[in-house]
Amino acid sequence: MSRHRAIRNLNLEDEMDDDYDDDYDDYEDEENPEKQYTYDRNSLSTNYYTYLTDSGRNSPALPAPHPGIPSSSYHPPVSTPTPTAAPTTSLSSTIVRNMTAPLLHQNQKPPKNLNSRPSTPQTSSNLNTPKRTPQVKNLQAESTTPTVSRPSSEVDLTSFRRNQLQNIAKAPSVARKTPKPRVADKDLINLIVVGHVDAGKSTLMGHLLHDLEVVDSRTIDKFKHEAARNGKASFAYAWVLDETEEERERGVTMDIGRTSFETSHRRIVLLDAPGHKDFISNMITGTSQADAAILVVNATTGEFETGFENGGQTKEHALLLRSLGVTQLIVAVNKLDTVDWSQDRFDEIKNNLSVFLTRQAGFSKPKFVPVSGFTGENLIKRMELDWYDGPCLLELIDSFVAPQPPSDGPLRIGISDVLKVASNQLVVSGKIESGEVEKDDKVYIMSSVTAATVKECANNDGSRHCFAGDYILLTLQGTFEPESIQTGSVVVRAGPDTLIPSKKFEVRLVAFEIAMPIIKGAKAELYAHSLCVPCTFTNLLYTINKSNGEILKKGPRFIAKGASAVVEIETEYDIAIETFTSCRALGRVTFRAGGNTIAAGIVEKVITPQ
């Protein structure tokens, strides 16, 4: 127990019995002649949350108060010419201050006499340094000087996206050299391929490859070993286009699948649309790159009514070529063979489509083939039948007419794939739907208004200068932000007749077969080019003859199915399209909701904003 302290004898009133209590009584008498050392809680505490900032505690240090000023008064001059206080209800500062204030008063420490305690002095001076008052001092400034007089960002923003789009509208044109006129002895033709799911498409256009030799028999095999492997074995065609794991592994096309081949007086860019209904966004993205398509139906007992009349896609599609300006249709009677080459089934099948295509959807004059994707046969040669003695596929397709886009008029590229995104470099691709483009040319991409400068381009045969019409691979240089570029985006030049991008337009559109009518407020899905953007009637002006464009009603209360009418829209955020007339690729419009297409038509004015 020797180690231990010994307690036996010890007074504890002795022990408690010290100088403590009277020095305190003494300093708690004494009066503090200096006021600003005193601590104040409802001053401090909105500081201390201050300096807890960044800004608070890398602000520089003011002037000291004027001697005759109170320091308690004190409030150096601020940038804002009415600074407000900062609030001391809030949630926030509230935590703060109760957190801090007990650590502050275990801080600062009182000061004591100065002949009792030759200590004090020290502890007093650490309070009284010129650094710690004005510091607090200004970040009391800092914190009353918040963002009350300023603009909100998004404001800002806008004013300034106004203020750019302006000066490259105002930007004088850039003189263009004249553009050379292309050597080519085959003029292009972009054909897409649409129709119903499982109507064959894929193992169609895919035969036809194989009997061109643009695929060689090597791959067939290969294919069809893979296929049967897989339990697929009729789908061996059909992977020529099909080249996902997930598309071969669902047997449905799902992307738009891109090859080319030529004819005897064409060149042919294929385009295999997707027939399955969750994918027809990337249908219509396809369909507005094309100049030409094939309808495909399915022949087999049954297959045709199912995609014709029971909700299938073969009238959407029809409906969707049609207004996307698709004018030039060849209907491919497909999989005859499954019904013997039975004449009486070919004649039903154009009997029903031809008064659907002419009277409904607007195509002139569509050309009907029988053919078989599965066993080849009409594709490239013609087939000796008692009934029928008209051109093969092949044929048909190299009758198509080319059409001649405006080379000389502004510049404007759909962007309807982003390949490759940096912080400074972008790979794009898309069709020139008019004018022309080559290396260093300086361009803007609406509607993110960024500028970029074009380093590489080249279309399908490798040249350096493209024209309108030709589907091309851009490489573009400048400053990117991420998901700035999307699909649907514009390439553009500089000049007055540039893109501005809006969010109101007006639209002529004819409504199409719908269970509920169009009214005001309604919301829909807008197509455009490879644009899908949501977008609400906020206006119906009024219906129109579709003969005679006659107005027939101003103001309608809604518009029902088969009625054309001009309506205004609004989409949720500014986007890059713009009128009929100055563009027809970038003026046509598609309306879809709940699944279905409602309406289509074209766009007669942008509102801009003022």
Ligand SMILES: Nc1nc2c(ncn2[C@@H]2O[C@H](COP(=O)(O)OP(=O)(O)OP(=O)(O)O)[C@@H](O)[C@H]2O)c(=O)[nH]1
Contents of the next structure:
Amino acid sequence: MSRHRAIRNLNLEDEMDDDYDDDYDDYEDEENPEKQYTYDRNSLSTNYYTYLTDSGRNSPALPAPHPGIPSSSYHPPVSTPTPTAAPTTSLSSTIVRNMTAPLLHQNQKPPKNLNSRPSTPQTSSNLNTPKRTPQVKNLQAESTTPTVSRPSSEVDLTSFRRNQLQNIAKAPSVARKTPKPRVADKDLINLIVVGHVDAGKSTLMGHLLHDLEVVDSRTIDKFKHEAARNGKASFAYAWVLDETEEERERGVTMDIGRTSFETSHRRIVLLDAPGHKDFISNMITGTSQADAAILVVNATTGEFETGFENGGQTKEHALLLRSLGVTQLIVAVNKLDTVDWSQDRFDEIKNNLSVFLTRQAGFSKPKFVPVSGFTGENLIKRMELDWYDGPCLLELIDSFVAPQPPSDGPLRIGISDVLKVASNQLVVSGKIESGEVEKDDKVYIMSSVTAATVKECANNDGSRHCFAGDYILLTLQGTFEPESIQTGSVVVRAGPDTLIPSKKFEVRLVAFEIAMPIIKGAKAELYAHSLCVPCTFTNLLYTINKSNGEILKKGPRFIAKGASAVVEIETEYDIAIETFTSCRALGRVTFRAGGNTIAAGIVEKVITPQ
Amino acid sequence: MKQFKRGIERDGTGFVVLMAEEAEDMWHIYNLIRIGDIIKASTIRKVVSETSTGTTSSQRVHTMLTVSVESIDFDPGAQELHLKGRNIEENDIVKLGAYHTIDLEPNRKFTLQKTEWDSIDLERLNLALDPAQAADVAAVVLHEGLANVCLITPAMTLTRAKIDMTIPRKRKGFTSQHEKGLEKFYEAVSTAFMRHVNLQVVKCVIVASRGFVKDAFMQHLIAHADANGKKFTTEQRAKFMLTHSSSGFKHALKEVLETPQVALRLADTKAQGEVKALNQFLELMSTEPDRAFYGFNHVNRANQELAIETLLVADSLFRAQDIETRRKYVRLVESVREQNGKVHIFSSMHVSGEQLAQLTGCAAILRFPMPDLDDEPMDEN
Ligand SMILES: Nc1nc2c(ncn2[C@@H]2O[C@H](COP(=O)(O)OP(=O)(O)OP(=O)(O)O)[C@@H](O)[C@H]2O)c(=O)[nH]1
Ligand SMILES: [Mg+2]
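Having seen the form predicted on its own, could you give me the form predicted in complex with the ligand?
Below is the entire complex, every chain and molecule, led by the chain shown above.
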């Protein structure tokens, strides 16, 4: 209810039932490998992204902010359990617009039984209205600008909501059955492949999957045949990951392609990101789930330069990786077949990129590998080159180190895909950022504050007890509204370490190379885990000296490019993120405006309305 | 807007008799009326009468009322202005001093009387009466799953419909759900578009998105119109303009209005002039920050030094509840104009105006740098 959903797709149910069942089986066909965590402390580098992301995902549980920066006090998400009504009119107006009968009911019911029986349907009325007819809400008949009109009589839903949240936070946390640590023979790595558009990411990974026999020759032959018929013969391998009709027709990846394979020592969940500037939002969503990355660059004459210079995505992707906490990086210098496997070209690219990646982006040891995704050299077999006798791509992938996810922390599942919404059931997928979950768990969906019970959950390997790091398919039971869940929702448990949603946050950020400075009142899109929401920079608190962390200026008029600052932001509606110290994955934020990444940072404080 | 009579004295007191003709006019009226003004209009009053036997009956009676305004409530979507105040002229039905709410809407004549018509009021009044105003522009900004169907009038950007759907992502082996989701989304946007946009009336239609969404939507819209017996004529088709936007959020309209292609076509709309002025200010802030200031204190100090080249003010400041705040800004505007400075009064109903309002509502581009200003407090808040 926090989000204004003028229209929702409620008949999804019918369409998806069959697909969904087949799909579930996909997740069940493997053994239940157990898991073992290794851990590697990356050395701190001195560039300015360091203190935001410190040592990334492979570091110890507590963040070590930049030595010079006065470390912010620790703010657990429930440190202010006395929230009251939010004073903002925009929130109330959101609610006004959402005041469909069932929702109103739900909100006016006393919250007392929500904790004890979270799965109890809170509304009966909406069971009768599983399909709402007015699809598009006519805004003409309603107030469109909360700032202008003053809604006169309305129920104070906000304070109700605050109460409800308080009660959830007060609920005693139920002791968990000791989570049996999964002892796996192979570590799990979520691996994202990024790079400028047409660098050959999908082709490279498609070819690799074929060489590994994850994709059989028959399928590849079929793709070759069909692609050729569409005049896109060279994209046959890319079709392994570019699955939608539109992607194949246009020869571009538009959303993350997800698949998995195994190396000798690792299980890899592969995320093939789109390279086109227009789809960076999807790249960010994928990266927020990743532990390691392959940056693909195109070695063809002139092409590396296009991707690397202004307007190219190579730099932006690399900076995003780093600010989203990915520290392990392989650089695949691709398409070397087009330059006769020239050592000079490889070295030129390697030198240029190394400087940028280590000095500006702050990667400590990026590994470079010469490859051709199209002709297939150096993918799973070392190739014979007189100037390179290093490992092939697969060997490098095999040497990625698994993060140590905090599976004993509070439950946090970031929802990245909503597959089915029915009035009594939701099917979603997402990544467990911390904690563990299994069937019959009582959970809450934030920020809508919706109670639910886990009916089923399964990770990639079919395991039914899922831990931090797993990407899972989740079936929830309860009483749902269309706005109960969306990409960017977070599944949590009741208790003192629950997550209290808010729309105001204090964020420590670093501004990217921006043409216009960030000023008070500027609008941007905030990205955090799978979430994307419009936000406003409501207050510029102070700028920081990057080398020693001292406050430079209080109440600055603007934040210039490259500068570092602490700001206050307000999102359009309540969202589920928290401080970086409470949960790293939910505390990292990226700001974009006008199609460019303008800043990245971490949440320092959740400001709950007093 | 129609004006029937104007009786404003040299000292600023006086009245006008007006009638709004469209939504836009209601916005102007909203910006004209302040607490303490006197409104005379015909209205409906519920009259309860008691018979000799003690039973009561209520009746609705048309009457002409004159009230002194105590509260103002504007609903731009519904084009209604609700004014509440006390009756100040004795009348058979309503007692002196009794409360009454007058609802103003298009095509209803009324008299507005003020003790002080200041320069900003007169400017607003003349603007409202100017018939040579540009026609409306429709805009659809969208990304996968989110669309805003907007109408851009000279003074307002109105969101006519917002479509927000979750589209399942593409997944290994199940791309059909994603594709079905998209189809449904385009259908919903097309339906909303046909309902809210009158192609006979609007000057042009901007369809903006990232990637291929705009093209896919356009295809769908044309097919949708066709299927519903509303096939676009060649002339109507020529009104469409496809352009890039980084998202489907409403604030993306700002970048849409900035694109040269759109700018060219909308050359003289107020929305565009505002976007331009704000951008100029923002650019200056990164290149020469000592010439770009915001917040009343800084701007006012700059004005005292006769330094203001362009002043940007949000019209919301003139609607301030307390008269002093309004006067303060009126004086600022008048003073800048006296010094031949340019003044842009931003409509808070446009995206750029929303941003200016956040930026204290008051900003200035200076003729020369004033680095010392930076050390002074920016604003009380
Ligand atoms: N000669 C040669 N061509 C390649 C190689 N790798 C990819 N290509 C070609 O480059 C084009 C783009 O390949 P894709 O795999 O779609 O590139 P991408 O990086 O996935 O592109 P996006 O996902 O849209 O950013 C296709 O025509 C490929 O055949 C290579 O190693 N050598
Ligand atoms: Mg691709």
